[in-house]
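Okay, so here's just one chain, in structure tokens, the form predicted alone.
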Amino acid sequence: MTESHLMTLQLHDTLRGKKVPFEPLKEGEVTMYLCGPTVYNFAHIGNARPAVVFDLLARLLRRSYKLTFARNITDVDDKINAASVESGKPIDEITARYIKAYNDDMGALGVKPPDIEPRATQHIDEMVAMIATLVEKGFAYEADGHVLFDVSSNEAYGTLSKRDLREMIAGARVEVAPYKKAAHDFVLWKPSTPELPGWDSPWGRGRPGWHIECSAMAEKHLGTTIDIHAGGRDLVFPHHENELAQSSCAHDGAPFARYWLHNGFLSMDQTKMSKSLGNVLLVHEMIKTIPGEIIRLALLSAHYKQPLDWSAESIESARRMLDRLYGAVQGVEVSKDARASAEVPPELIAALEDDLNSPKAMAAFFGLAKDLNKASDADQRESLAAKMYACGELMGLLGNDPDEWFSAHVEGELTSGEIDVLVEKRIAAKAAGDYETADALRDSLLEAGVTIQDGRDGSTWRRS
């Protein structure tokens, strides 16, 4: 990528509330931190959205920069403790199982491993040191074996989530714990009873609060100020607000992250996904019957900042889209040299550099497929197919053999996407004057129980 391309990346920064040009702290290098899973259960489709979205961003960044990408594992948490009690299994056994499951399941969605995967339990010393610094500087206080961040000591608190501290205090409805000075003060360290995980500290045996974990791990592996901090919109408050407060206070006001990126919520058929409603879909179960690429494309079908409504139609639409892409390259021989020299079209790159506009990028991808379906020259077809594979490498799609992709479908019945592909090929054959191929395609569709109706507005189809 050219130097001018490096300057075109625009990202929507939550802190500034607008889309701004991206410039890393250090020229040619980028640090990115993504809040990863709390490993007490399998990941649901909502957990998968940030993993997929920011995997795409990481792929884009690696074209131009030396990226160091950290995605953490929260392996000490009250939910994990509860899962241990409920199942009767040791905490280490639970976390090891779900760490492996998370990485395997995300891998099935084309999510590449991060450069660093820090675990909370391996960074207790760093957390204790940061908490001690906050106490020493007057931003935290000890009470009844707890250490709490004194929110009133940080004038900038609320800037990320655009919340006014006075309004938060006035609107507080929660019962204040007796050891807290104020309801909005949050826990940095809490005591552990003998049966719970715990580590020695200046404040007694205990364990860290959730928010301090990410601040300590990000500093350890990426430095005092990181370029990009990413996560789901649900983390803006309180998690990321608290991270920002404690990190900047620990480092004398230095910025914690130069850019804050947040993906939108995922809902189920217009209903917010929640365990209480019983509409949580586990990726671990979904990938048993749905190819991971289909799930990935469905997650990229809306702009990452926008809400995404998940439904059976999401899956079917993504399947049809992938069938069209695989149908276009099916039967086209592409040499290693052609693949190696193929470049992603500028319009697809431009779409991704415009705040990761994946729907617009996919439109450019389909433009290539359309051109390939129309092309008759062998060299041109190979060149277009090679470009499609280059797009697929960037987007995390088109990683299967086309013949195997289609043979994996239900035997004996064409999918809607496969029918679309054949109809498109027939239209292209007719346009090129190749009526023999057009008739053969029509006959094969009829044999499969599909009738084509040609009209002034194009060709439509229906199952017989």
Ligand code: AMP
The other form holds:
Amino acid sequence: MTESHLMTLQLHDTLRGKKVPFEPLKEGEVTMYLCGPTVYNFAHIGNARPAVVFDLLARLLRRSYKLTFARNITDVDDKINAASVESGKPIDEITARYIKAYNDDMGALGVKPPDIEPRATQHIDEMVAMIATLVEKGFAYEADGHVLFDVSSNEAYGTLSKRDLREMIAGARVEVAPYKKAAHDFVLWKPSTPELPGWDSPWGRGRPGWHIECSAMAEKHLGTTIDIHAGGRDLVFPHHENELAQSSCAHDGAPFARYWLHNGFLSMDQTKMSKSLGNVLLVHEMIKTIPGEIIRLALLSAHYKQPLDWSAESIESARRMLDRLYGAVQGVEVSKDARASAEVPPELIAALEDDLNSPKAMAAFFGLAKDLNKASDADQRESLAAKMYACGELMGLLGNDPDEWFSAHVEGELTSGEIDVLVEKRIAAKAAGDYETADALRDSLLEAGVTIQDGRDGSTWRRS
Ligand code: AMP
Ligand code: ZN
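Return one more block: the form predicted in complex with ligand AMP, after the form predicted alone shown previously.
All chains and molecules follow, beginning with the one already shown.
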């Protein structure tokens, strides 16, 4: 991991509430855990945001560290049970179907598979062991077949989400379940009726609560203290606050995560994305007509912490951006050697190292495209194109063949081949002194969004 000494990564940590320099627990190695999907339906574009932005972080980290990245799958959950009842299909058929769909959909967005993809149902023993430890140490109690975390036993509870427990109790209007000592105590284990999925435990046949899954799987695969814990903003409370309480109490106060990262929410036309409003965009549907790279770039066009409002324009502007990138490298032959030795420019790395500033990184990427468009020297063009491909590899973009890119996705517009023909016709008309035809061809190309540039070495074109 040759470049670790260069790394000056800064990350915004939710616990400290500010941007701080990143230092892993073990030199040269990083552990990262991202809360993954609950597999009972298809992922929507909001669900794809954490997968894409933290995939970019994983790619950045892998340049300098040995990264172990775990993204879990929640395959035991009451929403899954409800989906099974509703559809009449067995639970494992539902979970298998949506695990596959999730991985296919995220793959289409250029999300690389994590190193470990632990499933909750395969870690019940670890969860039971952690719950038993919490009971033994006085942080949890059994009541009526349930095991609950006793929030009052944990002084630090509320630090991550900056909530004051006393205020929360005073403001609580929820009806308290009879088996709970206090309203905010949360479920670690609950009893299952015979028709529900369940496992034997010291507290009878039952199933785990959602929060304990992540604590147990993070411990098993990444150790007591992990470097980075990530997820969407909505998970700060209660999910991550509860994970933190469980893990630190089970581990005698050892820190659970050294850095907590949370992505902002994605809305649709300024409205919350929700099934009842009918404005949920499923990745599964979108990728049938939109290249995954366009969706990925649209998701990376805002800083991950900021809210992102999704609209038809998000796709169109990402499409134009990718056309610019592909348009720059189109027709430039890049040898294997040039590719292998190309480096990502320091400005782009610096932008990503500044709390994963992807819009700024994209600006550096476009800077290269601009330089390439201006360059006329063949060697220089090759080296700039090679650099662009190196940036593409890091950002998860520019993975298609440029010619195919233009011919594949421009529906109803001119393909690159058609443009070439028209440009050649115009050159011929000019050479024959037929300026009227030449100008008419230029104008119609302009109308189709194609600009011709006449230079000493002939004419080049680019989509505007
Ligand atoms: P879920 O399957 O609902 O647990 O969500 C999976 C991941 O997607 C979690 O990290 C959520 O925080 C995240 N997420 C859900 N909805 C949105 C949204 N509209 N914008 C951004 N992230 C979201
Ligand atoms: Zn989690």
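Treat the numbers as computed from the prediction; the structure is a model and nothing was measured. Numbering follows the first chain given and starts at 1. Definition used throughout: the rigid core is the maximal C-alpha set that superposes within 1.5 Å between two forms.
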| said: Aligning on the core only, does the CA of T437 end up 2 angstroms or more away between the two forms? | reply: yes
V450: Cα shift of 2 Å or greater between the two forms (core-aligned): yes
